[in-house]
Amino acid sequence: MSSASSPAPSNATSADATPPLLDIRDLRLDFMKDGRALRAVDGVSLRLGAGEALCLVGESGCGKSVTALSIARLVPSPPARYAGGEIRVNGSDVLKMSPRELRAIRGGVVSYIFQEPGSSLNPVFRVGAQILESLKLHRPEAANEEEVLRLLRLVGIPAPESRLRDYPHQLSGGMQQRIMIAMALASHPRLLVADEPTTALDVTIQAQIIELLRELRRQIQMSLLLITHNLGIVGDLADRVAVMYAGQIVELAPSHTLLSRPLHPYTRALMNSVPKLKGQVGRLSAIPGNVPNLGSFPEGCRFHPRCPQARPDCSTQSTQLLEVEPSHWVRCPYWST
């Protein structure tokens, strides 16, 4: 069994292997407030290659977000701070990048499919006319509206040529969803973050934008970063997935590890909250409490309020990502109990 303070938990390559698309090392970010550091990002280590998935879960309020939009920066400074560690991006450091870097990084590298694909879209402008704007700052030699037709087919839409003049309230949640993905591939990004893509979707849609995100990974060769609370999606999109707690990772495996075999208690806990479609129909079981709010993290590890694991010295111990298995990273000293 290893350990690390700041480990950067993958499946590692060697020295003179491809470095990987995005390498988050020891991220920690803060959010400032009356003269305050709230940490809301904790020594988040995290790395993608070219190519694969990983999906980072969690309740709400857990960092996710904030860890996914801190890629390309997106997070406004003030009121965050970023308070240390590196978020490398093609072997570049994000954190010491000019505007002018930023602004190609934005898009043109990593794209982003928000949530209430409702409220990112703009209401007062045909949903061609805003893929084309995304061409124009993208891919200028590409701005035309075949180039537009083409990504409607490719995400699915229907009749494409009288879609592309409709304004969003015409348009179903799902098809809303589907012009933000066509959006986000129009500058041919080599990193897609998907941030809560199924949320207000119902069932049935929420497993078509699934689907659509695996063919597209397939057929582009992108690499798909999936931010989600829900672990019943996940499924064999992801090639990894990361679960979260109170601004830290706890778990992090393979996603047929991880599904098969969760050892963080937090990680089982949100498996048991998922419906089961099989064998016996029983009550939902619940994780008791809430995500603790910044500023007011419990001492030693962070679950342990809710923890139906937790032992005494939980309360006081500090915990560190501990590498159990080969790939297979717990915040957990007690995780084989």
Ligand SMILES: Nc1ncnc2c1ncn2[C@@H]1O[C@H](COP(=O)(O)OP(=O)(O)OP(=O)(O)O)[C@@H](O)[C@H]1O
The other form holds:
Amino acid sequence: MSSASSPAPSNATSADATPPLLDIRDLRLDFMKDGRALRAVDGVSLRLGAGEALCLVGESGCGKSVTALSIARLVPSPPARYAGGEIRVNGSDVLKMSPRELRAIRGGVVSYIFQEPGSSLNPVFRVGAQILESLKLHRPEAANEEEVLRLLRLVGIPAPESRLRDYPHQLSGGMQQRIMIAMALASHPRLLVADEPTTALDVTIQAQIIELLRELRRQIQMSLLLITHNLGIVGDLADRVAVMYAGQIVELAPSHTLLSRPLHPYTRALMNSVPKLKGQVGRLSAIPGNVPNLGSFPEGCRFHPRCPQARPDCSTQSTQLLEVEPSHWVRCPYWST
Ligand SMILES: Nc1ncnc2c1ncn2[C@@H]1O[C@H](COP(=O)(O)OP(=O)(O)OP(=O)(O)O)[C@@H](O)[C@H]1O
Ligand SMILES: [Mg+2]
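Could you present the same protein in the form predicted together with the ligand, rather than the form predicted on its own shown above?
All chains and molecules follow, beginning with the one already shown.
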């Protein structure tokens, strides 16, 4: 068992000369409120290799979006303040980048899609024109109608020629999300960050968008960081899963390992709260209690007040992320019980 506390497993080995596409090391981020620094991300380390897909899961307020937005330094600052750590993209730390270097990273290397496609598209411009704008910004050499049509086909828009001149409100939510994905892909990003991309959509459309992301990964050499509340879609899409709780990663493992052998009590509780889409209908058990607010994380293990397996020393003993078997990291000293 290793006692290292900085998980960095990815497909890359230490002998690789090229740095991983994304290498987050011990990231700490605070939100300033009434003169107090409230820690929202506390010592997160994550690596993502080229073409790899990682899912970030956890309940609302655990710090998933803030971690993901930090990759392109998109968390508004103030109120945010980076308190430590590094976020290396292709070897360069975005926390030390000039505004010009950051602009090159945003869109050019890392693209984002968010939950609400309707609110991200501009209602007064036709969708073809919006994709063209994205091309002009990031790949001016390809800013033409032919490329717009290719992108629309890539994201599965039927009869794209007739859709070019539609306004966003003329499209369904699922089609709007496909347009958002086309805009995000226009720059040929190396990393696509999808933050709850299907939450606002109905179930059948959700499945179509997940299928589209999976197909795009097959066609394009692109890494994917997918944020979701829903562990049910993880196995279909991700190579690895990181589970976040109260600003920290509590478990990190290859998807099949995590789904078949979750070790952290929080991950287990999260899995019990996932509706079973396949097989028999399981009882849905919500996790009792709430995610603690920033600034009032409990001492010891942050999950202990809600943990069914908590022992007396869980409220005092601080927890470390330990590699309990190759590539499987768990932040619970009692993981084996
Ligand atoms: N701009 C902000 N100012 C102050 N606090 C913030 C800000 N953005 C996020 N937070 C706080 O940081 C914590 C983490 O938020 P984050 O949005 O990353 O959660 P999340 O895991 O993405 O949740 P959800 O699943 O609801 O999207 C929360 O307590 C949130 O209230
Ligand atoms: Mg979020």
